[in-house]
Amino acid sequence: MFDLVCLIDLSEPARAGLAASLKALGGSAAPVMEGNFNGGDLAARFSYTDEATYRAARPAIDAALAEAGATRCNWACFERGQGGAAAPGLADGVWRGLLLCADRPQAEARLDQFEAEMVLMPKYIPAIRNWRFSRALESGGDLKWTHVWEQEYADIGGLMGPYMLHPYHWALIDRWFDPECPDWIVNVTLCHSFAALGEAALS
């Protein structure tokens, strides 16, 4: 499977119309929730059977963004990476997407270690109901994004509480994101976005 995540900046009057247009093109789309960081105004997600299908569909998506007057779009397309589903079919939860750029100079082994630790988070943080961690094939926006870290939660409390405050997160994972730590490899510019997409995006 081949997926696309778009975090779109645009004026408030245009959001409902663009969400409807993107849904008509086969995607999921919803306004982002308060508390996001560099996460856009509207989050959209698309799934395709393969890359060729994505390539054929992309011009219509770009046209919809242009027609709506989108001022910025941070996006990444990717083949599905590692994932898991503790709550298959979770349609009324909260989807969270993190676009990150691991652009610091490092050996491939260090990048492998980073990825291995990231995908262990659901083992220790049960609030993560469904998840997927993927390397981006192509991306655009503020940076050339290298990874997409997606999760689904039963509600926003699972993201803001048990996830963000869990010791595995702040004691182990955060060091990859901290410029004051020798293990730092992730650019400090991130896209942290979350929305109620109204459907099961990851299962």
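Everything numeric in this text was worked out from a predicted model, so none of it was measured. Rigid core here is just the name for the largest C-alpha set that superposes within 1.5 Å across the two forms. Residue numbers count along the first chain shown, from 1. First, how it differs from the form predicted in complex with its partner chain.
Core-superposed comparison between these two forms: the Cα of residue 92 travels less than 2 Å. Superposition of the core reveals a Cα shift of 2 Å or more for residue 108 between these two forms.
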Given for the second form:
Amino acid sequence: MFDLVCLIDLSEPARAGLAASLKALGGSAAPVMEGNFNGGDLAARFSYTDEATYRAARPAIDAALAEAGATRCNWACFERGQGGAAAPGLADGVWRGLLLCADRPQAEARLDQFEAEMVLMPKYIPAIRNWRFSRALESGGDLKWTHVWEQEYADIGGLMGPYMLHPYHWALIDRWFDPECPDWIVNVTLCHSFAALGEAALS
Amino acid sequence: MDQTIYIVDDIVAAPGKGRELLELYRSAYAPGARARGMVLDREIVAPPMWLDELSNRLLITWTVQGAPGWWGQGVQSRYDPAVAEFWQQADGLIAQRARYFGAAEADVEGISHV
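Form predicted on its own already given; the form predicted in complex with its partner chain follows:
Then the entire complex follows, led off by the chain already shown.
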């Protein structure tokens, strides 16, 4: 499977119309919730059977964004990476997407360990119900994003509570994101976005 | 009530640079750290004498209260150019360093079940 995540900035009056257009193109789309960080105004994601199908579909998505007057889109497309589903079919939860760019000088040498530790987060933080961690094939926007870290929670409390408060996150994983730590590999510019997509995105 | 979180800088100074490094840390790093809510717990110098030809190890421990306190300092520091500037400035005085985040064993259960 091949997926696309788009975090779109656009005026408030245009959001509902663009969400409808993107849904008509086969995607899921919803307003980004309060508390995001550089997460856009509208989150959208698309799933395709393969890369070729995505390539064929992409021009219509770009046209819809242009027509709606989108001012910015942080996006990444990717073959699905590792994932898991503790709550298959979860459709009324909250999807969270993190676009990150592991572009610090030592990133290449440390990438395998970084990825291995990231995919253990759901084991230690069961509030992450469904998840996927993928390497971006192509990306655009503020940076050339290298990874897409997606999760689904039963509700926003899972993201704001256990995910943020668990020591596996802040005392271990975050050192990859923290310029004060020698292991730092991830650019401090991130897209942390979350939305109630209204459908099961990761299972 | 939030548990005490320890932020430990474990720094091996370049040979003969231990005292200079600690002075720089105190003058160029510590004030900003305090402003971000970090409380200095202790500074340990090992061995407890200043070496000229060899390295001193500095173990500098700060505390914050709970994960909210940890995120408070962490989010501020990563977008503060003065912090990056300090570590760049100190780089020539450092042979090796690590930073750890931990807690008293008695607090592990409470911290990890959130």
